[in-house]
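In C-alpha cells, the next block holds one chain alone, the form predicted on its own.
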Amino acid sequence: MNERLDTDTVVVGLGAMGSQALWRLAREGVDVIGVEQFAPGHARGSSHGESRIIRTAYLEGAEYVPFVHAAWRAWDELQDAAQARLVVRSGALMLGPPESGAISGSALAARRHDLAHEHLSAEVLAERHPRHLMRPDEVGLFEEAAGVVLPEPAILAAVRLAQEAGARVLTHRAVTRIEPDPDRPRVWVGDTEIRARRVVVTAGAWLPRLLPGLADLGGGVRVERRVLGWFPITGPLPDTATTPEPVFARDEPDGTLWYGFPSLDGGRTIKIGVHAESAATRAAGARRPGSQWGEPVDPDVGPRPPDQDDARRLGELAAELRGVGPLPERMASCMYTMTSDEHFVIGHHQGSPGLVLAGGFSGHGFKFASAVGVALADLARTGRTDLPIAMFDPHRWDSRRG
C-alpha cells in the first residue's frame, strides 16, 4: 500500500540551494519536507570540494552585484544562527591582461556599484602577491569584499537548523516523479506520495530529468564535467607566511579562465580548477587531453574520475604559482549544470504549475545559495520576492523563439 504524506511545501534536493530554502521556510513556521537522494553534504553533485569563491565585483555581469549583497547578508544570518564559521573573508585577486573579462568585467562592476577595489600593476603584484608569476603585460584587480564559502559545513548547518525548526527530512530517498498542479502538486518518493501546496525543485544536474520539459530552456540545459586539484605548497613565501592569501581567478591570454584558493588545510595545499577553457579548445570540441569543456555527464552515473590528463592540465596552470608542487596530491570531479547563456534559472515556470524552480547555476552559483534560499522561500510562501531575480526568469528565452 502506498504511503501518503501531506505538507505545505516540499523541497526536492538539499544541496546548496535546497538546504537554504528548507531552513528559510522552516524558520518561518512553514510545514516543510525536504527530500535528498543521498545525504546532505554529499560529493555526488555540484556542492562539494571544501571551498567556493564569493566575490562582489562580479566579472560575469554588474547586474549580479545587488544579488551578491543580498547573499552576504544571508550568509551572515546563517553563520549567526549556526554559531559556526561558514565564510572566510580573504579578499579576491583577479589577474589577466587589462582587456580580459577577469579584469575589465570586475572593474566595470566595481565602478557601476561604487565598490572598493584596487588596480595593481605587474610590478606591484610581484611585491604584494609573490605567489603569482605574472607576465609583463598582465595586471591585477584586488577587492577586499570577497573570500571563501565552506560548502559542506554550510549545507549541513542549514539542514540541521531546518530540522531544529521543525522540518522533516527524508535522506537516501530519490524522487521518482513530480506532478505539477496549480493547487496540490505531488512528489513521488518511491511508493510514497507527498501532496503539497508548493514544491521547490532544486535538483541540480537532475533537474532536466525530473522535469523533462525544462531540458530545452534557451536551447538546452547541459551537464558537464570539471576537475579540481589540490597541489602541495612546497614552502611559504616571504609575504604570505603570516598573512592569508586571497582567492584568485586568472584569465589567460588564450581565454582560459581558472581559479584558486588559499590553503584551508593548515598550509599544506592550494586548490585550483578550470572554469572555462580557451576559445580554441572549445572550437576543437574539447579534444585537448585534460580539457573538461563540453564533456557530458550522466548525473546518475556521475563524472568520470580524474586521470593523468587532468593532472597534467592542472599542473600547467599550477606552474604559474610560486612555491607549489608540479602535481596534485589529490583531485576530485564535479559537475556544472549549464544554461545556454550561463545565467541562472530561478522562478515559476508556466509549464509546471505549483512548482518553484532553481537550477542551471553554470559553475558560479554557490556564493548566491544563501540569497537563492531566501528568494525560493519567498516564492513558495507568497508567490513573489523583493530580491533581484528578474534576470533569472525561466521564460527569458521565450521572446527569442519563433
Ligand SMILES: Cc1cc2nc3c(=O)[nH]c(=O)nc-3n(C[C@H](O)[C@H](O)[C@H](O)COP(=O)(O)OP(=O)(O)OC[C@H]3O[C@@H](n4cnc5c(N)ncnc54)[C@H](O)[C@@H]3O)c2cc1C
Contents of the next structure:
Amino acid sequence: MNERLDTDTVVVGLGAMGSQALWRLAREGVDVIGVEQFAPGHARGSSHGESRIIRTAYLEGAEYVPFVHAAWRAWDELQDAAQARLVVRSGALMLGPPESGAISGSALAARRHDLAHEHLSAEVLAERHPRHLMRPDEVGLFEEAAGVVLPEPAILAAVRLAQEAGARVLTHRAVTRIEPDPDRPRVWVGDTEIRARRVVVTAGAWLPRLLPGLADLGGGVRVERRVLGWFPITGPLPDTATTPEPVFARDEPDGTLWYGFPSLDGGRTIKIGVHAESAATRAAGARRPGSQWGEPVDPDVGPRPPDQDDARRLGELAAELRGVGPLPERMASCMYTMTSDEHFVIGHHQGSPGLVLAGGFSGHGFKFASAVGVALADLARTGRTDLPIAMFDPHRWDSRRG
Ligand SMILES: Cc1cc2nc3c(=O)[nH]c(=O)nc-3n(C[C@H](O)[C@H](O)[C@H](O)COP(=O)(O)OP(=O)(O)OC[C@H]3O[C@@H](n4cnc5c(N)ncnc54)[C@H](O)[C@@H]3O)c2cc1C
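Alternate state requested, the form predicted together with this ligand (shown: the form predicted on its own):
Shown next: the complete complex, the earlier chain at its head.
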C-alpha cells in the first residue's frame, strides 16, 4: 500500500549541499523532509576524505569572491550552532610559475577584491615553507584567509541540527522519481509519495539521472573519478615552517594542478590529490581507457577503487615534498561532477515550477556548501535570494544557444 506524506519542502540528497539546505530550512521553521539514499556522511559520493580546501582569493574566478565571503559567514554560523570546530584556518599556499592559474588567478582575485595576500619568491619559499621542493622559476602566493573544512562532521552537524529544529529525515531511502507539477510537485521514494510546495534537488553525481530530460545543463554533466592518497611524514622540518602548515595547491608547468593538506592529523600524514591533469595525461587517458584521472564513472557503480597505478602517480607528486614517504598509507576514490564550463548550477528550474537545483560543483564546491544551503533555503522559501548566484543559473546555456 502506498504511503503519502505532505510537507512544504523536500530536499533530495543530504550530502554537502542538501544537508546545509535542510538545516537552513528547518531553522526558519519550514516543514521539511530530507531524503538520503545512504547514511549522511557516507563515502560513496563527492564529500568524503576528511578535508576540503577553502580559499578566498579564488583562482577559478574573481567573481566567486563575494560568495566565498558569504560561505565563511555561514560556516561560522554552523560552527556556533553545532558548538563544534568544522573549519581549520591554516592559510593557503599557491605554488607554480608566475603565469600559472594558481598564481595569476589568485593574484587577480586578491587585487580585485582587496584581499590580503603575499607574493613569495623561490628563495623566500625555501626559507619559510621548506616542505616544498621548488624549481627556481616557481613562485608562491600566501593567503591567510584560507584553510580546511571538515566535510563529514559538517554534514553530520547540519543534519543533526536540522532534526533538532524539526526536520524529518529519511535515510537509506532513494528518491526514485520526481514529478514536477506546477501546483504541487511529487517525489517518490519507492512506494512512498511525498507532496510538497518545493523540491530542492541536491543529488550530486546522481542529479542528471534523477532529472532525465528535465535538466539539460549545457548538454549534461560528466561524472569523473578522482583519487586521494595519505602519505606518511617521515622527518621533521626546520622550525621555520609555519604552524599549522598551510594547505597548498601547485600548478605544474605541464598543467597538472594538485593539492595537499599537511596539518590535519598532528603531522602524521599529508593528504594529496590531483584536481586537474596535464594535457598530455589527458591525451594518454583518452587513448587508454581506465587511466585514473578523469575516468568517467557511473555513480550507481561508483568509482574504481585506487590501485598501484594511482599510488605510483600520486607518489611522483609526493616526491616534490620534503620529509614525505613515497608510498601512500591509504587511498580513497571519489567523484567530481563536472559541468562544461566548470561553474556550478544553482537556481530554479524554469520549466518545472517548484524545482530548485544545485549541482555540477566541478570539484570545487564544498567550501561554498554553507552559503549554497542559505541560497537554496531562500529560493525554496521566497523564490529569490540576495546571495550572488546569478552566474550559476541552470539555464545559462539555453540563452547562449538561442
Ligand atoms: C577528491 C575530491 C576533492 C575535493 N576537494 C575539494 C576542495 O578541496 N575544496 C572544495 O571546495 N571542494 C572540493 N571538492 C568538491 C566538493 O567536495 C564537491 O563539490 C561537493 O562535495 C559536492 O556536493 P554535492 O552535495 O553536490 O554532492 P554529494 O555530497 O555527493 O551529495 C549528493 C547526495 O545525494 C544523495 N543522493 C543522490 N541521489 C539520491 C536519490 N535518488 N535519493 C536520495 N539521495 C540521493 C547521495 O547519496 C549524496 O549523499 C572535492 C571533491 C572530491 C571528490
